[in-house]
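Form predicted on its own, single chain, as structure tokens, below.
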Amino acid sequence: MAKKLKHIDDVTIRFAGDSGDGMQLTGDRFTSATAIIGNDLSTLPDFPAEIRAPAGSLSGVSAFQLHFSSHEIFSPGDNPDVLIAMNPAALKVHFDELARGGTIIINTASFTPKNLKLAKYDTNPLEDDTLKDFVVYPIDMSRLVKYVCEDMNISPKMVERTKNMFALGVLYWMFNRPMDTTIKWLKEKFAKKPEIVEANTRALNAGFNYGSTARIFTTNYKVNAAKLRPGTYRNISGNYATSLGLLAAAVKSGLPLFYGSYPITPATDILHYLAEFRNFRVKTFQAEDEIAGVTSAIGAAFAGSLAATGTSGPGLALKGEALGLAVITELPLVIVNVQRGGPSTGLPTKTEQADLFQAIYGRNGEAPIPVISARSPGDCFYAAFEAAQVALKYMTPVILLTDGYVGNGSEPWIIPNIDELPEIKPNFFKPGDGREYLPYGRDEESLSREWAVPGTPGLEHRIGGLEKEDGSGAVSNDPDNHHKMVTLRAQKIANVVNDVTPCRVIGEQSGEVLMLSWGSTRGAARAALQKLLKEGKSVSHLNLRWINPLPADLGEILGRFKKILIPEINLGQLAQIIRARYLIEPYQLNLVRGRPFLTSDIINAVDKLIG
């Protein structure tokens, strides 16, 4: 039967499943397929957060949804244009954000009484009229995955594991994925197992035969590469990005690289990827708690290395204390928070902002930390190393806030020339110019002091968590040089304003709304200015970098427009920082979900203030 293909600019898939159908790894192989052709392209894991939900419940279920495109994009999409329901549990969950008119392709082996009573259906939607607006593409999976491996001595079990990998290959050929990368994944990835490279290459090429054979399908798609800045791209996470970060800062600084963090989601990865590079004097640390990962890290930085520690919302709680130690001995070290729902352990596998207040203001006493974010996966990797060159000249801790969606998403990343990143010169005190080391001795500009490595002849000093004497760094309880050194702390921070790149206001310089953005959220804002510019709508973008200090032209910017619109995924808290800091009354857009903004959510925000 003759099928027909199709040109489209772009689409949204999501893969939905049991837990244990491996939609992650679905979607991470039809993302590097994808990142192969040239589609422009962003990602959005979504994992349930139990542990070990019942298989089948609704609680259980693993989605991935994928957004790409023969043009940029900034989002990881709205509604999907297709669902892939490995059962009736993903089916209830995605089912009405699902696009109407979309494409829902289903394994009907899986629509069981038992499944349908977990996912609280009345009667099995594949034969009432619950699909009706939709193309629906009913295949029993488990059995055709059961016949291509009937010959092989694979126990049920494994074979039935390969059903995602059928599911895969009918996506391969509806949008015309090569196969070639995910085969060689597989033959990488199983070397020491053949028999599940074998079984799960026939269920592959299964579906893929099947989508160009099955008279059910009538139409596969075809999306062009997109034109991107000339250079060599990778498909990156948030995470990954962000240890290459820290690891370039390492190199460019001529220092050792120091690691030390707990496990936690969602920055465990983290951990993971810079042991990976103990070749590049690399040392990563798995801490028996939080407090131990950060008093780890200040150590190391003491001892002269670049130092980091990564956590979440909870972790950072836990590092308050020593944090404070960090300010008050004015080491260089860097915090990244990959934010999730919260409070307590909340959403642990879902995405949020609201650790902005806390990376601020949570410490006792005049503590005052730069504060950083990162905009998208890519993006990780120079806040990261931005992070670590403010740390470096400033001898101060900085915080790098990332979330759950860019820390686990991913998206096409141009691979920097490692020469043409800037030069980071730690302040390292130069022995044997005659001049006496003072531990809180002082450059006049950014009233860092100087870093000396312990055990140095002739630079010997203590510090620690009392207040010290100027220069000295003697202990001291001295109440005016109390009030001098917290003055000159403070005014260290203030001073990283003059490193902080100037606004850029994307759209019209003036206008009726700025949507004012940070961090992950500037994805959907930047989607949302797309379509309301081709509307002729008067509205323009800015998303900020630095949260502390704030950059300096930004109170002019914001006088030059009639609405300030901040969307968060929190309550209020930049627009709460905004308030007080510039005096103007900012428009919120709070919706605190645990995912990022919809595209639409912003339009809708925005089209109530024009009118």
Second form
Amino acid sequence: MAKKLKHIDDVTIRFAGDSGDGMQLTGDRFTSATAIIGNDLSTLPDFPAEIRAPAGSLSGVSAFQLHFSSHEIFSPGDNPDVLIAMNPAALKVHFDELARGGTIIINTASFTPKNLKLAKYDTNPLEDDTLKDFVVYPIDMSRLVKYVCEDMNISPKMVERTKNMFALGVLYWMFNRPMDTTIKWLKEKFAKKPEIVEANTRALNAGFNYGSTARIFTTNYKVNAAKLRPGTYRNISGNYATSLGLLAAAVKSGLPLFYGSYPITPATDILHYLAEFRNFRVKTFQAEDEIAGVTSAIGAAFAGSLAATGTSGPGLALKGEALGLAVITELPLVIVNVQRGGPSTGLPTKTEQADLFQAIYGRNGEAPIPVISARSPGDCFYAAFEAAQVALKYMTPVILLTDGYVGNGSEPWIIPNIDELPEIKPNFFKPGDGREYLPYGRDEESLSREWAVPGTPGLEHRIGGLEKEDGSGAVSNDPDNHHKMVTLRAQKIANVVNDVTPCRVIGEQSGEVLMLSWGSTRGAARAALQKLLKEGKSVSHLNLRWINPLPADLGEILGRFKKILIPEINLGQLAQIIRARYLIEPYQLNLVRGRPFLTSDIINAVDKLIG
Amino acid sequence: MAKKLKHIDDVTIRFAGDSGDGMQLTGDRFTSATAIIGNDLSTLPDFPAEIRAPAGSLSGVSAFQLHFSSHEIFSPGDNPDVLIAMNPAALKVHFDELARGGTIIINTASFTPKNLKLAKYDTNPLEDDTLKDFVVYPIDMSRLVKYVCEDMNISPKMVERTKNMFALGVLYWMFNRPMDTTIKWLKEKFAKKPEIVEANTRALNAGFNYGSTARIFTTNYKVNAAKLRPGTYRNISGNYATSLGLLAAAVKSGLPLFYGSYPITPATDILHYLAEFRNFRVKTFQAEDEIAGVTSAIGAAFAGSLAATGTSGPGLALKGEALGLAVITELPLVIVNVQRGGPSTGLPTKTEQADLFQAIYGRNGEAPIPVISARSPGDCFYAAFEAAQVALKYMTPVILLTDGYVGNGSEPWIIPNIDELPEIKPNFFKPGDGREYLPYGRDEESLSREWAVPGTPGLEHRIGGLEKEDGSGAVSNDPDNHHKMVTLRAQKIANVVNDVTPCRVIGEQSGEVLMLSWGSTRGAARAALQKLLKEGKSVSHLNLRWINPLPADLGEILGRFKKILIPEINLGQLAQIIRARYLIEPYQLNLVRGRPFLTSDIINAVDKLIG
Amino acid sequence: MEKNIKVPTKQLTRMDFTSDQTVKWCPGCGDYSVLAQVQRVMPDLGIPKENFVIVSGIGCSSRFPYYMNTYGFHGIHGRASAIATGMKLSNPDLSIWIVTGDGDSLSIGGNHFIHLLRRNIDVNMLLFNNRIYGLTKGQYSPTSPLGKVTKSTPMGSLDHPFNPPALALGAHASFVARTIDKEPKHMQEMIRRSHQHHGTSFLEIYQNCLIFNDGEFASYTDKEVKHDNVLVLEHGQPMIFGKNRDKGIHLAGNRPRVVNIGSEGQWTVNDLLVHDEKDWIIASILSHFTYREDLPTPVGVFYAVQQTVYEDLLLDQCQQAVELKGAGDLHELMNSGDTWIVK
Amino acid sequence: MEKNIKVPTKQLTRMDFTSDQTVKWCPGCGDYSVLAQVQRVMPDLGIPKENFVIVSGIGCSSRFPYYMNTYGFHGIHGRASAIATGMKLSNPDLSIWIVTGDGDSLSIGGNHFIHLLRRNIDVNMLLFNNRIYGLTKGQYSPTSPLGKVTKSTPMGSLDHPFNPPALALGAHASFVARTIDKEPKHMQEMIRRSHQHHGTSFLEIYQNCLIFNDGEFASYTDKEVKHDNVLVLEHGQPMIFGKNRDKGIHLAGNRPRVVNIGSEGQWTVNDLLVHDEKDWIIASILSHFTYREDLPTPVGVFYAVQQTVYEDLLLDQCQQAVELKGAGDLHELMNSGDTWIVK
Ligand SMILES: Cc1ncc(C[n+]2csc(CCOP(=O)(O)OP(=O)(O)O)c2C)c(N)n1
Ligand SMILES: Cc1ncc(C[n+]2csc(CCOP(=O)(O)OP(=O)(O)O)c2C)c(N)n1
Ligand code: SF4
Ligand code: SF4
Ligand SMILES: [Mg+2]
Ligand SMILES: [Mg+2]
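Please could you give me the other form, the form predicted in complex with the partner chain, since above is the form predicted on its own?
Below, the chain from earlier opens the complete complex, with every other chain and molecule after it.
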């Protein structure tokens, strides 16, 4: 039977299986192959808080969603068109969100009575009419991989483990993806274990061949390359982009990079990545706790490094006191906070945007800190770079807010040309023409103080956490000096507005509804915009990058729209800030479910506003 | 020469001297004697951050201001009428604030060339015309005390130390205060050192006699008792009142009191006071740090205590992460934060109101906590009691904000009748009628969960920092459950509004200007109101007690005034909250000088508004 | 102030201590064994079930309380000791068990760890030492040996590991012991001893993390070699080990070394160091065996002495205060000092 | 990766290290002596002034940096060790001196303290132990003896004190020493030794707080009695002390005791323990003399051994990485992995 090849524009697939089934890896490989074809794409990994919850259990399901397209896309997609369910629990957990009429590829071997029971299925969904509205491909993957590896001398457990490669092969056939990068990757990854390379490659090929020969499959699909901006691309995750952004800022400022951090989900990968950059003389320091993470970074900043620390919400809470020290000593420092579900330990592997208040306000006394957010995985690079620029120019800590979704998610990314990135000039004191060094002397325009680094003869000075005299930096209890210093520090941070790019409104520049998002919610909002504009609705979109200070033109822009809608994965933190600043009443959309907004969530909210 | 006795209404005196001169003690004694006479009074201790800065230096000056009156007063007074300057540095530091024409009592013995130089006086102010606009009483106190102790067998150093008692004696004569309480106090305090009692008593009497006989003094003053509310009074400091308030709540709820804390200025005294209550079975625990302070209290709360922890700004910053745990485990806990100058170590011995943001927002995730503030030293008792009431009723941490001024300052206080204080019923699970214990089952109205304490058979359960299922409290990753729980927790805290007393506006109930203050700024604002009303201005005053949640009627009240003025010792934290909540534009008065507002600061600001 | 001694009203069983929650550790994780032994020992301790509290921090190991059908508190990272302190001071009748990991109690929680020990609060600590951060997926921990290659140390770790018993002894611990996940009987004995000790009991448990650090303790658990690598401590007994019980520890000056006490050798049992649980120096010497190639790893009770217990003294103070000042009377307290009446 | 060895261009003097700030400790405070000795020793260490950094936490003692005309950083409470760690890793050429108090480094800062020691970062720590919280006006500290009556413990403290050298040794310290504020010469020697040690040098300084804890160390400083109460340690020398140098330390089994080596006694110098700075066991035994009535208090170098130093290994890794992968090339790194070109 000849198979049909159909051109389609846009697909969302979700791999789901047990924690041990290798779904994250499978997703990663499909992403790579898809990126190389030139589709635009966006991913959403989703794994349990447990390392390996009980096999077959609902809480042990690990999933990876991937949205790819022949046009520009912004979000990992709402309802998958294709679900790969490696076991009953995976089917149970993800079934509800599958697009009606969608495709389900199932590993039937795992649909044993025991697994069905663990997944709380009373009857086997393969045998009742649960799946009747879907296109279902039941495949006994375990048997098939056993078959292709029959003649190999490897353990049955090992063979069983290759079934994710089989599934991947099927998908490669189904969506016409090249297999070579995956095979190359297998070879590199398991260089020392050729039998693993062999088994997995066989499974992968078997899956592909199964697709092309098995009678059940009648059609496969082609998704053309998207018309993306020209350039050299790579696929990049947010946490890796953050790491590169910090490194680039170090290179561009000529400073050594120091990163002091304590592991915490979902920020730990930044530590892992930076630890690989020893040949850039990057010094990573796995500290004993978050407090040592940030205070070691403060010490490194004093000693002349581009210093950074990274964490997630509970860790940022622990760093609050030390951030006050960075504020009053006016040292450059980048604090990356990869937000996760709270409060407290909360939902450690899930995403959220609820640390905005903490970033802006979470310290004793008047301790203003600039806060910037990243809107997508690739954007983490630029946001980190910009955070470092501001930190070094204004001599201040800067908080970069990303989140679990952006940090773990990935997208194709044009590799920037290093030479085109701006040089960064640290605000070092330049001796000469008899200028005396005043530790708290200030640049008239920016109000930044000058940096003098231990080891430099003649610039010996002392700073610390006590209030200090304007100019000299000597400890001072003078009431009026204190008021002056509190005001100066606030003004300095307000001045950062001069380095904040003006707002960019997508869509009409005035009108009915403006969606005002920040950080990673940009993806769902832009996707919603696309659809809404197609429907001819009067909607525009603005995504905030800097939240402290807010861009100078924001107030004027907000005034041009009748209604402002602020979607946030919290209970309205940006909304509160906007209300206070502009005395307007925005509409809020707050869904705190540990995951990014669906495009439809936002569309529905806008539809309600437009009526 | 016969001396005149003059009746006056209102006096502010300031004792100032070297850190070693015993000024705090002298002030305390004068306060006691004044309280017993029945004057209304208000005090403001002011000491350096150093234990004992170099003798004679400007930074080593320690001062104590006391305002007393025959009518009701609210603040420690702006410009002292009388300054006691024990050395040149004390004169130098405090001279500027003295009311023109005021009185200066000086210990001339300390006006040596060395001390003059340390105080940065080029010429001796006693000899030039520096003091020409003042009534000056130069007294060689050191010589006089030496004279009266001549026949005693004590060291010259000890004798010299009694000069503060001499000064106190002069003041007692000048303002007609009784000496017996002071003599009694000396006897108790130095019970084991009769020679010290003797020397100090002699010095005190000598001062008094000097006043009554020395030719330089022509007049003394009488300040009649104020018409205060009837009752039994004592003089009380804020930190002591806080301690009593917590103890009273423990007694009234039948719970043992646990207080876990790490020393920090200006909160440490609460630990000291509570440690004296062992006979109430109060358990104080000096923890290794602030984190252990709060987490030990959380453990004690789980185990069934009325648990509290106390600190100041930098310590609150360290407790942020643990407070999130208290929020999600929904355990009752009182956190006292005695605010001081920030950011960072800042001005540790000075007062400020800049931890409001931190109290409301300083945690990861959506972690709402009720915040109450105390308006005066005596009010700390009621605020602490109320904080405990709300904590126990709603099963929530509650933050009580006081500050260095209120904590160390004192005022006469009607001792409440214990029997009239409300009983507190902890929200314990009551077994029986077959009700099953659901750790996260909720009271329908308050949304409070029920408390079950280890040691109770049959109610074994597990809680912790991970998100939990509504009702059962089992760990849950369910997206919709998370949204629900985040919302429930927010709603529960919003419900506290039902226990927040309606606002009390002093002055007209509507009109031109409303001064909206919070916490300790109430004193200066009320004092300003008094004067402004006398001048016939249309001004009213409202002091906020609860800031989270805000009282239900606040919005409506704000709407009744043309202009709202918010004076705060920060850069506008309450103002920001009011803006966000009510979308109005208040006027701000922000002076961050490490000290309470002067009445005149507020009067000037109001005058400007009224034009 | 007397404590309330309650005893169970019925014989408890392992099932009484098993909660309804599915255990979510990786299959084969060493944590399972600890759970099983605790559930086996607790019913026999003579303590009513409602008086047990399990308190933990954050980490794989710290999920423990959910699996025990007792009162339980899953704290925040590193703070279990401080939480337990507040609980015990608040209610000294409780039998409190801290469950923690090497990261939880020796990295972020190091300060509470040493302070708990020096205060000697009567709680029990089970430290699951897998020499790795499990829950965050495999970074080196403060007990990982120098040079450990992990995700955060791709070229090897740079710092000397803590030696938990040595650190505990340095912090004035009154009870220090070690056991191994794969030795259920020994573990049960150690759990029982921990319970019996009045004061803070510190029990280190070598625990295999088979996902991120498999085999770290293989030489102490593999049947083939373990007897040659593990020294089982017994109070009052000479330190003998080896498959054929033919090796022992001899102290030459201050230097411990292994000697053969085989029939024809120069050494006999009399040359061996005799273990004394009450001897701080011996315990210190033993604590330094860890990470050394030439010496066996001791398990058992290193040290156990009676020292004053914080909450005992606290209760005493309360009692004394009552005797001295009378039971607290709030009315009296509030009306003390200088008071005056306005009519 | 080589460090930059710079030497001063001129002979430095004490004045070079004196800042223009008025010293604000209480008159008579032991802190003055430490300041004086540091200012005396530093000029002779062969290090250019600009390479010194003094890092402190919060406390009376932690005001130290303001009085030194070097680079200085007055940190937050308890974090000096962590701040210093970042500085040293960032610039290993610096000579970093941590100044801290018993509260600062053993109470709130205890965790950073033990981790600094185990990492063995080449910085020097001067711990001013006055067994009290000075700056907050007199609460008991983790080194105050049991039963200490202070403002926060009106009926006496309830917890066993830390023994700083014992804790340091338990945390894998490579250099542990003690001196006394009133012994300027000895202190200078100890400061010099701290400097010479490669790795973390931990120097405990008994310091009298005459306002809140006057006389705590009187028996070690009063001329009359000090020789009978202080044991001055010297490497390779028998442990002799006493006004007439007639007492010594004898080790009976594992138990140290004082013996008389007077002319007619049963003991001679040959029976005495000989100090060996490299012997961990001896150092441990010595660390336990503290707080004991029957043994003298040791001062001097308890322990000094060479161990790998964290930042040395870090620099090595950087060097190795460059050798292995080539000096980092950002363009190359960014363009590595799977890339594709869109035209
Ligand atoms: C404040 C904070 N920082 C970091 C983390 C992340 N974290 C969770 S568990 C853990 C370490 C776990 O190691 P260990 O205590 O050894 O437990 P194991 O998982 O190995 O049993 C870390 C770093 C956290 N939850 N909270
Ligand atoms: C986070 C924080 N907690 C508490 C304090 C208050 N505090 C300042 S110094 C100090 C203890 C000082 O004791 P120590 O370190 O022994 O120094 P000393 O004053 O005795 O030299 C405390 C508790 C603080 N500044 N910051
Ligand atoms: S990751 Fe390791 S420690 Fe954690 S559950 Fe799995 S095997 Fe156990
Ligand atoms: S309080 Fe004590 S430690 Fe602090 S400066 Fe005064 S004497 Fe020194
Ligand atoms: Mg571990
Ligand atoms: Mg101290």
